[in-house]
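Given as structure tokens, the chain that follows is alone and in the form predicted alone.
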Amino acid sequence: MANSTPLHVVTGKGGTGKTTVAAALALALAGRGRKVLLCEVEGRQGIAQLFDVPPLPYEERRIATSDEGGHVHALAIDPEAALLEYLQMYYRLGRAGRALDKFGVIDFATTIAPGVRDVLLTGKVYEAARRRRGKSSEFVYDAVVVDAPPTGRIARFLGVNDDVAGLAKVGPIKTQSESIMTMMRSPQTTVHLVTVLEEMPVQETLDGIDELTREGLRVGHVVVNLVRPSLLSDDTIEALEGGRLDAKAVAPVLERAGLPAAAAATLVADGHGHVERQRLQTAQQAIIEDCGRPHVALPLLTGGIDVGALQDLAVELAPLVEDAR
């Protein structure tokens, strides 16, 4: 029998919508008919934003049901409150740790001392990982999703506790940490790296899937976000490319249509525009089919983000809730 509950962690370089991504493999997970924890752990309150729901206390709560009886919890993470809830859990110090927070320890421990804040982190997924149902032995929930920190130290956060072990000699720490890195590095977790189709986020999508590898962290899918479809039929493109589609030939067109004829020049040019990024989205795409992971492609929705925009996201996902089974 496992250990833990499936534990799903997404990373990607900023700005390519890891965020968005991880409320979206929650859904779809939750779209099977299972209860799940999504987690965030930066502090930007980005699962409320994009739920529209109040700010995300450090408690979970439900925030979204699914017809098949899923549902997805949420809990943002903060470190000063994991910190006293670990005191009291290992060492009750249930008063003792409330007055070093009024005097500013837990917040000098979380912001200042190297790794803290990140093992506190990784501990409360940890915890929320492994709970089970009283004293049965089902787990509470049938998943767990983390909106990780970015690609380029997710390795750093995900094994925090391996220098930690080394550290600690004995005691709870120690043991703690290494139970952490048990459940890290074991089939029951999966990280997933979100990325678009441009050079750099491809390329660190390329050095996280080394780095995660040689660190023993098992890597899932790579999520293409943000995927631009080509506006333009072949016959155009060519027409474009042979320079047969120019101001010239535009202009007519445009007055019949009761335009400018003076926007044809900036027209042709948006169109040759147009082609090179998509060109270039190609090439970036070909890198990614050839990167030895299974990956998955999510189209660029010009509407903007909202519940319905992610329930459309999670149906693109399903190859991904699949393989996770």
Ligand SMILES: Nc1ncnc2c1ncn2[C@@H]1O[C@H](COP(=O)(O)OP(=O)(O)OP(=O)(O)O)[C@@H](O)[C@H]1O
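Numbering follows the first chain given and starts at 1. Quick caveat, the model's predicted, so the values are computed rather than measured. Between two forms, the rigid core is the largest collection of C-alphas that superpose within 1.5 Å. What changes on going to the form predicted in complex with the named molecule:
Superposed on the core, the two forms barely differ at residue 43: its CA moves less than 2 Å between these two forms.
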Contents of the next structure:
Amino acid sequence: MANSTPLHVVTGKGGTGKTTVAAALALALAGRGRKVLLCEVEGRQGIAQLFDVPPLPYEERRIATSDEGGHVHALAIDPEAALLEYLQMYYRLGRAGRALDKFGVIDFATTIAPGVRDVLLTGKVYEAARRRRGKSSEFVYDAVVVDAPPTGRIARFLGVNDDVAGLAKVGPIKTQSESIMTMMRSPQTTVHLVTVLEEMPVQETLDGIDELTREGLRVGHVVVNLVRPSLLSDDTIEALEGGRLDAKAVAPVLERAGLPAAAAATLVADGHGHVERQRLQTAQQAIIEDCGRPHVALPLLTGGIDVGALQDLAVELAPLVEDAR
Ligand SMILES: Nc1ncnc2c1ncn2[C@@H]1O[C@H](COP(=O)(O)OP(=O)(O)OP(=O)(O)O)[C@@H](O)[C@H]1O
Ligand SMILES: [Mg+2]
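Switch from the form predicted alone to the form predicted in complex with the named molecule and give that structure.
The complete assembly is shown below, putting the previous chain first.
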């Protein structure tokens, strides 16, 4: 039997849609009666903003119900609070723990020591993914989703406990960090990479896949976000490229439709711009298709991202849910 519930880690280049995809994936995983925890670790309150709820405290809160009646709980993992919780759990510090906080010791530990932050954040994810219902063998959550740091930092973030285990020769810290790494490298943990179809993010995705694989971390899907649909028919594209569809040809059509003929040149230029963008998108798409990992595409939704839009994106993410089974 698995030692933890399925853990989905969502990374990607900054601004490509990590938070959006993590939230949509949590909804997708929250099938009938299922309970999913969506965690954020960057202290940005991105989840609260997305679901339009007040800032999340360091406490698991139900924030959404999936179409199928499952539940998504959210947690903004705060390293300071995680450290206090850790000290209290292991050393039963009680009020002394709070005194430490007052003296700024916790601030010191979490800002000065490199990696300490990540140890605390991943430690909390580990705790949530292994938590069981009372004394039963069932996990509290059916899945845990992490809105994780960007691609450039993800391997270090997930692998930080390797360093700790290496530093501590024996004792509870060594055991704990080794257990965390075992979970991170187990088949229960999957890292998904979000990208957009542009050169830099796609390159970062390829590098990310290599690095994660080298570190023994399992890469799941590449999520291609913000995909723009082609707005023009093949005939129109051909006519634009062949120069047959120019301002002179478009102006009378606009006039007949009661629109200003002067807009023809702009319209034709927009058409060329669109064709060019689609071409770049197609070229990057081909690279993703060759990357050796399965991929799914999410459309660019106009009209903003609300819970309804997240539910729509969740439907497209069904292959990631299947992958976890
Ligand atoms: N499929 C989509 N359609 C339309 N807008 C989207 C889509 N996905 C994300 N967005 C929008 O793009 C912006 C960036 O998305 P998001 O915040 O999820 O990215 P991120 O990778 O988490 O960014 P950061 O690196 O800053 O944490 C947001 O305004 C979000 O609403
Ligand atoms: Mg984000």
